[in-house]
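Only one chain is shown below, in structure tokens, and it's the form predicted on its own.
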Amino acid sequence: MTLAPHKKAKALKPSSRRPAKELCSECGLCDTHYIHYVKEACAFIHQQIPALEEQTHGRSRDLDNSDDVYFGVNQGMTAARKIEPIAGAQWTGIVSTIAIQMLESGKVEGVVCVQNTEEDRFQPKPIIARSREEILAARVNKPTLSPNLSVLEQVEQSGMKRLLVIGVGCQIQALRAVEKQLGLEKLYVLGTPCTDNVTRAGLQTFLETTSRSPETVVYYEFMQDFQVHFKHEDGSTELVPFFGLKTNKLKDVFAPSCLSCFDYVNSLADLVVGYMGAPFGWQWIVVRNDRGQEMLDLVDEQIETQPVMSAGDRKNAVQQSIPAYDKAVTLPMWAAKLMGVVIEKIGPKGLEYARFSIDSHFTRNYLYVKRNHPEKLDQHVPPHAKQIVSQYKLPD
């Protein structure tokens, strides 16, 4: 891959062009002067994942091994949560705990991470985070587009040389595509898996259509038990079963660059903190390089691990989703109940769980751009993508 002088780029002022046009997931590198490296960097104009990993772990994924073709690069994988957790954290608070350790060790000097503004708990607000305050501000997901890469031009001015970055797969595709321009001495990139997301209006419609009281929810996740949680204000949580969503009315909901993404496992982080390939309560950590293990080194004390574990099948289910998700089938409230429970006692789990979750997007994702964007599809999709989506029969 090959960029230009980074001296060129800092003439370019910040612009609100966005080159990907419709298929842009507003990861805020437009809105810097590393515009100038947009069509090489942006993960929905130009896919690079196999050179990017090269570049960041020393090796592709082996497309001969399932584990690499499904999670990515990686020295191993756990299931992990807090002794103690982090009062007000989505589950126990390994990420922030984890940043708190980065900056107050010395490893780095800043943080970027995401709180949201004052006035509204879903509207992302990119920080440089340099104390422990900033970064538990910061902690619960938001499952908004989120211009991580907005804040560059502030690590540039500020001088520091050592930086952790907490981000998404498209946002990190980009910034390790600009790495070597920052200047930077040491990037840490601590990763979450990332499905779904929404505009800002696209995620009231979500909220309103799905949970009893939109205006309370505080953070929610579609779980392992096929169960999207809401946690709302007073503490109570709200189950709501997959397959009674309204698909009908959330069909178009996810923004398009989501519907095109074929990293949902963050392949490009040296360390990722999900949930999805973990028993329920649980998080699932990948070490993908060194870095990502000196990261989880520091917090060693402060967890309790087990071993990964796969069991079930998917297959079947991801099959018979691919056509009710298509038709936007949506089943009555108690049939949606019932087969949730029935799956989630004999369907998969750990990390076929995972693998269903994966193939379930990929499918979908495959389609998505086969039938909006014909003429990106081959280069696009990349080769572990391809692969996965080989194993099933789909529509037209």
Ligand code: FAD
Second form
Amino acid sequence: MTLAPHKKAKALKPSSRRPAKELCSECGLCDTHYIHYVKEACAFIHQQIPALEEQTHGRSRDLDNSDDVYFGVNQGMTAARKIEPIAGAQWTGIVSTIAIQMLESGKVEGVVCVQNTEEDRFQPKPIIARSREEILAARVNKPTLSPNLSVLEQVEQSGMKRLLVIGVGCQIQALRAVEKQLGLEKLYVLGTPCTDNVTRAGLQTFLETTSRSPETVVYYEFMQDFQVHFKHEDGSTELVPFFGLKTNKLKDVFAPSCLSCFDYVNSLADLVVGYMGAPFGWQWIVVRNDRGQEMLDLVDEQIETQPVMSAGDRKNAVQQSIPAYDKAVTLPMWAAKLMGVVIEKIGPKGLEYARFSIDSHFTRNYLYVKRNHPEKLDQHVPPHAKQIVSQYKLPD
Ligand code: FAD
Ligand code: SF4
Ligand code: SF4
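Switch from the form predicted on its own to the form predicted in complex with the ligand and give that structure.
Then the entire complex follows, led off by the chain already shown.
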């Protein structure tokens, strides 16, 4: 991929500070002078996943290989958990642990990650962490759009040459597109999967429509048991079945960027740490290249692992959920609970659950782009996503 040199790039008028307009995911690039590259770099203006895979991993996805199509270029996957989990981390804290090891081993001089503001536990505050304490203070998801790349100028000013960036797919696509302009000697990227993100205002609506006590929620996750798990300040857990979510109210909550996103699995990170391809309670790890393996090796003695597994068949459940979501059907709570129990007993597990989640989101997002941005559909949907969506019958 070629980018015009910085000095030749055209200045953008202040009125176009977010050229992706309503599709902007606030990745932070446009808060820096790297905005000059936005038309090439923005995930919502110029989808270029295969070219950037080639640049980053030495090859793009093999579309004849189902694991590549679903999970991206990889050297292997595993399920893992920390032997001693980090209290207050999103899962067991593998991401924070790798970041600490990268810093303390001297492989990097700083880590781009996201803390929260003092006033609001869900308001993201991107930083360049230079100590174990600063990395730990960034643990747990800020389940809102986060301008992680807004600190890129500070990286340049600091003179840092070796950097670790933690981020989600849209942030990492823009980062990869400007990587060569950053003047770094070494860049490591530790990604998480990401879907259904929201603005801070959207998050409030989600919490208020879904949780019994929105103001005390400290953490939530859409888990493999088909329930949303809310953890409250007093340590209690509240479970809400997916099928009982008030989809009629939630349809407009997710950010337009996230309803147009086809990089759920963070294709351009070196190493991806999520949960959805692993058994309940474990984390799911995808090693994309040698830099990813190098990062994982650093925490070898702090984690236990087991091979990834796959069971069940997602296809009918996905096909049936398409019109239900489209018509914003909400099941009564008792029916939703029953359906959740049945699906958990007989439904997709491990990698098949991950495929279920990818299929459900890609079909929904494909319809969203087709209906709201038809002129973008062909260029914006990457080849692997087109292949996934083509397995299903979609409404117009
Ligand atoms: P921790 O050690 O707690 O560290 C979390 C790290 O995430 C921190 O370093 C922090 O800098 C970073 N972070 C927090 N919020 C953001 C943000 N908004 N943007 C960028 N970086 C952030 N995994 C799945 O398998 N399926 C999903 O559908 C899924 N959705 C996700 C949605 C969002 C918005 C996010 C941020 C993550 C999602 N993940 C998903 C990843 C998963 O929830 C965990 O973050 C991951 O498994 C790491 O857990 P951990 O305990 O190792 O992380
Ligand atoms: Fe700029 Fe990022 Fe928004 Fe695209 S998503 S317009 S690069 S801030
Ligand atoms: Fe970015 Fe996609 Fe996550 Fe939205 S769902 S924040 S667009 S990676």
